[in-house]
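Here you get one chain, nothing else, as structure tokens; it is the form predicted on its own.
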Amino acid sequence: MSAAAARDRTGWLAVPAVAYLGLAYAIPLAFLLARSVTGPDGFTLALFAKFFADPFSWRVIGNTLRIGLLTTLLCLAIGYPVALAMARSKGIVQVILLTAIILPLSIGVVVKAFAWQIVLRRDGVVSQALVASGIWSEPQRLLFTEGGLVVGAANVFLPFMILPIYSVVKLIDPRLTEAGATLGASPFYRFRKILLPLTLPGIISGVAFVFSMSVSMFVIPSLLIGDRFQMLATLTGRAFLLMRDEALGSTTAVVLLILALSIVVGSTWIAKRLGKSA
């Protein structure tokens, strides 16, 4: 049997996967873009243009897309230094660290989040820590905040940034770095010239996951910031949900779906120029 029939047979071991999610989510998605578009007179516009004229709608991307970017700031920032502790680290200090980190994705969503709801209250172990540090004068309440809400996202999704710029950072030979300092580059220079260049592709790739996630979670921002907060994806469960404006929801989702594709797309352009340029 030729290498290139061996290839075309295994190609099938694929039609199940596909088959799944053509049933299971390509179907569901067309008849809820259909929905978008579908007037009493047949094709329209008309859903999109009312919902791009209300000033509400343009605050609630605007949440949105701000939620999105502190999370995943947090989250790059937590986890870069972590994925680069974890790659260099050997032995059973790794393991530790491996499993710190993949561990919390057994834990379901709405566990994390009720009990972020438990930390962040006024008598939670971070207003508590706040005052005791002297940030703070007096316990303050951060549930049901921004503030509490981009803390409690970035805890669920670290996960999803560290493993990417791990997965990079493990491939990278640690004496490039060494060759670096026998010619006399700083630490500093050595980040800014080898390291950081050598992990964008890890790092445009966790940026895509987690704000991909972040801007459309759901569970997360109905239990820690509530009702009086608006995103894409709470306004898309509401009207649903509650209002039983399908309209409205499926609008609402469409515009979320290319937000989500915008960033995927875009993401994967650059890592293909950056790999081009490598």
The other form holds:
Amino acid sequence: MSAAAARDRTGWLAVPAVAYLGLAYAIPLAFLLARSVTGPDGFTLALFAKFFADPFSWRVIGNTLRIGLLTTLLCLAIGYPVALAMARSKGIVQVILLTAIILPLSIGVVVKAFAWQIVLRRDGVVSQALVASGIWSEPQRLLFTEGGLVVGAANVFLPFMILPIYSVVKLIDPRLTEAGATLGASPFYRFRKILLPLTLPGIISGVAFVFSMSVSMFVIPSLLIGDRFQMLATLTGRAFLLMRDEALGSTTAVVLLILALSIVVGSTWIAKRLGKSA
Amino acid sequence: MTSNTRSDGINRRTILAGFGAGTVASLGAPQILRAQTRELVVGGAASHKAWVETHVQPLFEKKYNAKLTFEGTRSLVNLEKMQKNKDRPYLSVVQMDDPVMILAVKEGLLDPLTAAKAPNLAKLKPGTVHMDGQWANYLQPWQGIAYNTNVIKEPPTSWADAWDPKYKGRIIIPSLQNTEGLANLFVASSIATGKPMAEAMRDTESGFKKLVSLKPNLLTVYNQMPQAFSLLEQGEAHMIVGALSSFALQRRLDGAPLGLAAPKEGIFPVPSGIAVVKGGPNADLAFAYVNELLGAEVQNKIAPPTFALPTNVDVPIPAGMPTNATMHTIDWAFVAENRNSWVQRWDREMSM
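Now that you have shown the form predicted on its own, what about the form predicted together with its partner chain?
After this comes the whole thing, all chains and molecules, with the earlier chain placed first.
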């Protein structure tokens, strides 16, 4: 048996996962898609036309995209330096950093939401620190604001930004930046011209993960901002669970799916292009 | 040749025979027992499991020589179970919120209660038997204003207190997607128009306009009750307007610094309905179970621990419950017709 044939056979290892995804994900998704384009007289796009004709729908889409974008940017801003530090650290420091990133994943969102409630309340540490530093003259509301939601969501999704970047940085030869330094390049120039382009695939993967999870989050907004702020996922949940409006629920779910899918496909395309040009 | 027979006369064959007989006995016994003891499956709220198992189950099982299984979940999940198993129902009784009962009635899932099948129907307070006996209320937890006693020393006296500017950013109300969220819509209408509550409940236009003016005072609109109470107990919120007695008074009993006021305009019942599933197993047992929950013996047991008002006229109001407050009756059929459009309007007008 040739090596190529042996390699081909390893593809069968994916069968259980593919079968599982087909049963648990693809089939229900197909039903959902079918429901969103079915009317009393058969195929129709009327549900989408109705949805997009409503200004409220655009507000919800705007909320979803804005929160997704802000959460992703915050995760990137915090996560990128952490990923660099982790990749360049050694021994026990690296273990501690990795544990600090991965361990919070085991804590449920509900627990985190209650924790944020304590941190962000008017007599909480953040508010007290802002008053003590003179930035605020008196404690103000931080809970149940868009800012609170973004901070809370970033807390949950941060590992999904750090880990892809970390795995890419680990593969970069540190001597490349050292060579730049010996040639007189400033730290900022070395970062912009050497490190950043090489870490772009990791950044794009992280952005795709965090953005797609942020736009489709359901429990986090319910707990951190309440019922006064609607995103596509919360609207979908409400349509199915409360209003029993399958038409609305399947329409919003498909819009959300297309949104998340285009981010993943778009970022994969960008990553491939960068890979070719690198 | 070695012998398989031991000195006590037990050989491999007798052991195998004994094992086989034991297996048959152990497998067969439950069937025999099941034939003697019928099972009743009741679908209800997860939070009801404790009092059902403590106060109702032993009494029912002994009295009727039956086994009671309580499946604790949410009202809408129970509805789903009834819909999906319509041809072969396995639930016999459901304990659900009244708005969900209406959906069940619309889909023909309930077997109406009659005085012949549940004699205690005759003992219920007016307004607690709905849609010609499709379901009845066995208890009435109530909605008032929960307040933090560390911050508010005098209990609020009116629902209108929520609009006081001194509570800017300190008020929590339930979402309209929660059953208890409807009270604020009706109260707002009554405050805005001065109409009696029964009339104001139909004027939701005025209710929405008044509710919008509450926005500056809102800390949040909850759909997760424990979180709302946590904020109240921490002092971040000062009042939960439209809070449930069953939750608030239990928290107070557990030592939380909060009180529950019954405002002068009256209080709202939180509909705890019970109904028999059409075509469900052991219909006679199902009606007997409903009759027990509507009866004085069970209501005397379950009203105090659930901080609810009894619906049976022979049962005294438990200590600590409001005795003189007006209890407003909600027209759930009217709610069912309009709720989705109200929720859609709520999303648009109450959003940040």
